[in-house]
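Just the one chain here, laid out as structure tokens, in the form predicted alone.
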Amino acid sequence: MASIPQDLKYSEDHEWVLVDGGVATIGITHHAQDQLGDVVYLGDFPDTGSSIEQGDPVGVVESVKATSDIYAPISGSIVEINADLIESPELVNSDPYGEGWIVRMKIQDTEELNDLLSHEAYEELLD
């Protein structure tokens, strides 16, 4: 099993969240990309500035095996979409916790972060 970064929070839907001040960077976990296989497309992103509720889709990931929605682990407004993924969707496979991030959101309610899993709890979810 790949190492699960300790400084991130996780959703049960296999998204990760990195909080930096009032902004959250969101991506899918190594486990999620591993289950999907080779990612060939990411898209259907909301417009920058769009308000998103926790649990709403923030994009679609398509792989050689499946197509899946990416869900917002917290509520907020979209401040940035990783444009590199349009040309290089494979970054989600090669660097899911780095260059493969998907969206950045301005956090609406920091209390929602308490609903997310620690790296230990996420590891238990995978066992």
Given for the second form:
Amino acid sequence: MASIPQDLKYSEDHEWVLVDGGVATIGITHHAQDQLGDVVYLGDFPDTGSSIEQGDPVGVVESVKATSDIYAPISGSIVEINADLIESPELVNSDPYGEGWIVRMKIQDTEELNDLLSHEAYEELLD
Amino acid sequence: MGDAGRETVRHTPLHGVHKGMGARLVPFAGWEMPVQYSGILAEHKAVRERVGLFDVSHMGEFLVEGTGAEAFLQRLTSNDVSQLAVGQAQYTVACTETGGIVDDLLVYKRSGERYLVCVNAGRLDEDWDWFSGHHSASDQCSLVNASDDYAQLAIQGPRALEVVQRMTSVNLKEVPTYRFVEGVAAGRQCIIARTGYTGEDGFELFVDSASAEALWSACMEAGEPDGLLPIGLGARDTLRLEMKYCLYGNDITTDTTPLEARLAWITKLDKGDFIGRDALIRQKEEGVPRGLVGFVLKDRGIARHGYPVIVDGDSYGVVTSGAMSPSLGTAIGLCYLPRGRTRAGNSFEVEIRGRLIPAEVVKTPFFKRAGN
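Form predicted alone done; form predicted in complex with the partner chain now:
Once more the chain from above appears, this time first in line as the rest of the complex follows.
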């Protein structure tokens, strides 16, 4: 089991959230990519600028065998989609917490960050 | 066989080996089977470029033996068993009276009166009911379900011949495609067949279940110099799909005929009577209403099994198999299209999560070896 970064927050849907000022960068965890297997496609992203409610789908990640929705862990507007994943979806496997990030959102309500799990709580979820 | 109630998950003789190798195990047709070891893409590539080893012991084996064996199989299957030489294998289907496919099968002719029929794991019970239900003493042949007695390993890939040759004194160069010999490999009595489900050169070895583990280890060792990898069902599926080999339950079912599935080449309507023949002759005369085609998506996305197929704005069945092709890097799939729309270049749409993605019929197999 790869270590779980301590500077991130986590959702029960196995997404991670990096908060930097008013912007949240979102990806899927090492555990999530491991369960999916080789990622071969990401898509169905909302347009940049569109408003998203917490829990809404913000894309789909597909491995050879499985299709999995990505749900917005917080509400906000879409700032950026990781364009590198179009050509190189395997980054989600090789570097899930780094170059494999998926979407950036402008945080609408910082209160919602309290709904997310700490790294300790996420580690417990996996046990 | 035995246990009629199939509540419990079934294991091949190699289940413990897979667990020990860290394979990811998943339920498949009532069995717990490895879906991947190192990763589906790496495994797929290993088979296309080097060599891979598969445990396919979940497949079933029926033995048909006696003076009436050929006649019995002629009646139960669509291909012409009388054309088989001793030591030859034949791809075929068993049909219902209405021409639907009970299962797709391989028939191995072991001697003038002895045949082995290899059946799909997911259809084992239905096939046994079908075969035994159509078998009687007047057939003058015995019918035995030997599925538990046999393990089956497949060694597939451009280096498969070298790997298997290291384990046997049988000259494998003298065993052409779809031929087999009964001989010794790694000290075990085997049926060594030059068959497979990947589109690569390769062999399938039938061995008694008690020898499965020893043979698996011998294959791993013999393949080591060639970079052999163990291969799970995930890559087995992408490999067969790239060749447009049918998967029972997806691409062919009791609701599809071999003519619709483009398996006319194994449907010998002029060989004499067989179960389903009348219905198939009628369908051929009336015109086969649809055909199984290969397609590629023309926009981003992956068409998966069960996604709606849209022809001229109307729903027309579903994608029967679909994946991102590891060899081609494009989304490929199979589906039935109406007569007149099945030629390469024809367009239709696949509905993916509410969106219509354009698709185009292409020639198959999707994957062609360089130089072929």
